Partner chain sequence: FGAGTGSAKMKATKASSFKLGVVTDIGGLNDHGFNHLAYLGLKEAEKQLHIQGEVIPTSSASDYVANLTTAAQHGDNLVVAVGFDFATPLVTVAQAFPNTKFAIIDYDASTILNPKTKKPFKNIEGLDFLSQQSGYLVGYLSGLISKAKHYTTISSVGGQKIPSVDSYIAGYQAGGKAADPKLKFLNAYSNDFADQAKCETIANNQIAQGSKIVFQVAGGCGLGALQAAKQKHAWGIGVDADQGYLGNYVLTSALKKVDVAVVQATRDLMHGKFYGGGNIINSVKTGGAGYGRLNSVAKPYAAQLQKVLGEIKSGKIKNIPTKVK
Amino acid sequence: MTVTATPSTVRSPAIPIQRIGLGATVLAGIAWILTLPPIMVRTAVPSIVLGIVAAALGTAVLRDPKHRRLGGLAVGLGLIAIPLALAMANQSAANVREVFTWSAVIASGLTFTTPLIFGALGGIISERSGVVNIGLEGMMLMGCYFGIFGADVCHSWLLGIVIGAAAGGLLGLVHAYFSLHLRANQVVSGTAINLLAVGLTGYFFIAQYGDNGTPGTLPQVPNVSVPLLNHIAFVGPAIGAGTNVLTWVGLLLVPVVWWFLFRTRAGLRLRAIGEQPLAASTVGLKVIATRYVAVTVSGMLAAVGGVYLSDGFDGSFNFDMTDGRGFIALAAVIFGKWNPVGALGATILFGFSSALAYRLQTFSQTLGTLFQALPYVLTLIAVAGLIGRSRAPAAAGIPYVKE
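Could you show the structure of this chain alone, in the form predicted in complex with the partner chain?
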């Protein structure tokens, strides 16, 4: 039997255009960093020139419909580089150094990133199995409260993590039960989970800790300094000294989850079930059982992110303390195209720009408030400029009905 003819895949000669686009993007990137430490060019001129060149090249690339996104990116980056460079050149060198102390930015960026990593990994696992998990926020919040509660009651941060994860897993189980057995609309169920979690944690918090809040003497998830890293310049101050155990765990989990999804039998099956449950079931896979496990694990992971927030970073619990982080994690899932590595990139972009946003107050107290929007603006630009359309697991959100 011969291979069926398909249209040949020869591309029109567009490769140079792509090169131009990439080159322009790189130029724009250089224009960005010239005025920042460690280079610290004290005049805006080179950046402006580079920015204009990048924008011009980008405009040329824009005309090719196939490389519109790349061109747009180059134009955008190039144009933004100009005011950025002007602003930096006008600031005192000391101020600029103070804001862009990269090691410190990385260190505090990691604290923003950590809960998001856990949340995003949880989201990926759930959605890859075909269950949309809007409830990440609520599951994370459960981890926040029960992590603290567990650490307090058991006098052990490790048990705090376990209990926090169990609480999140329990909520995941509820979501799974409604989504899978009761064929609930998963968005609705997830939204409910979020409301429920705020109420439940608030209720238990008041009932348990009353007006005084959580005690200040909890066993907290410790920070660890890695002996070798400690002494390396730049890396040392950034991550070597005193990075939380859970941050390391989170970073480690990214390749682990990736490997699980794409290199193991269970991962292959999970993805198959999330794409075409009916097809998966015709080869004998257990759709419902797999999804149960996935959603529960998802809740547990998100909850560990919550434990990091409460018992790792803050050392205390507060009402609704996740403050939208679960939704940011959800955005990271989509941003990262349901891939752990992509999601890590998204959470890093978000975390580091959050960290930077606080430091930017050094330039202007009044504008400092506006700078707080930086991570959100950057994420929006990055998603629009780089990601574009992303394709969810085909069966995500659709109740699976087995006759």
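Beyond the form predicted in complex with the partner chain, can we have the form predicted alone?
Just this one chain is shown here; partners and other molecules are left out.
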């Protein structure tokens, strides 16, 4: 006998909790975007409704233990979107268009992103080898000073990059010596490196330039115009007309480092040493030598990010001018799960929040201050492990003892 299901017994499949959480985050983004160009809704009512719905859906997702982080993110974004939308709706359309000229925002975002890319790539290479590099901040600061110093003495921005990278690599070598040969705690060693860099750069700066500061006629890393992109609407003003050389280098290094780590034999060996150094040693891999090279290269990359700050963007050196960017780059490593592509996404998030903070100050000091704090808040969230499940290389931070 055939049993036919009645309409009352047929149930529609339930929507997965994860999709609800992702939908809530998208709604939160839309709630703010509605008040921005080119849509420019001049009332905050639709945004408030969408923000409340996003927060309510996020609250429902919070009940599922497996998706609490996604639910918390949806609730937070929904609640943040409401005051942001109110602030945009209460401003004149001219002010909003001035701040959110998207081509200019992208160009500014890449400016803030560039030093973070170099620092994050350096952190990935070091930690993939098994050495935690808290000293990225200090290595970046060394690049800031010695990049300017090299460009001044050698009258060449290119030699300035070389000398700045060499200074960061030397500091990386010091960190590697303490971490690998003396088996010091790598977090303590990295912290000492940061303090050492502040002292060294401050001393050399005063000794070389005194109270007058760096000269204003130093050769700076140039901006380049891309002929094929320069005349394309929106793209040209954003990235085609006058993007710094080091910005292009940093963006190109992301696929290069990814290819090296995941598609070459040397990258496989580096990752094996960072995961199982004892097993790697038994098959003939040189654990200590590889880690020395990785930490030194890490310092050089971070220093190039510092060279960009002083010789590519600012054109001068100031005390402690990295302003925590090395730590933000380290957070980007965690955000990106020790993958160059993921780290690029994290640095773009940090960089664009900084760019918005800079531009928002033109009509709202409060919003500008809020966005200035956002990269550091995201850094704390990343370090606390609240964004996804990030698993560091198994041997990261553990001194290697050869048996």
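Positions refer to the first chain, counted from 1. Fair warning: this is a prediction, and the values are worked out from it, not measured in the lab. Basically, rigid core = biggest C-alpha set you can superpose within 1.5 Å across the two forms.
(request) With both forms fitted on the core, give yes or no for whether the Cα of residue 58 moves by 2 angstroms or more between these two forms. (result) True for residue 58: a C-alpha shift of 2 Å or more.
(message) If the two forms are fitted on the core, does residue 343 show a Cα displacement reaching 2 angstroms between these two forms?
(response) False for residue 343: its C-alpha shift is below 2 Å.
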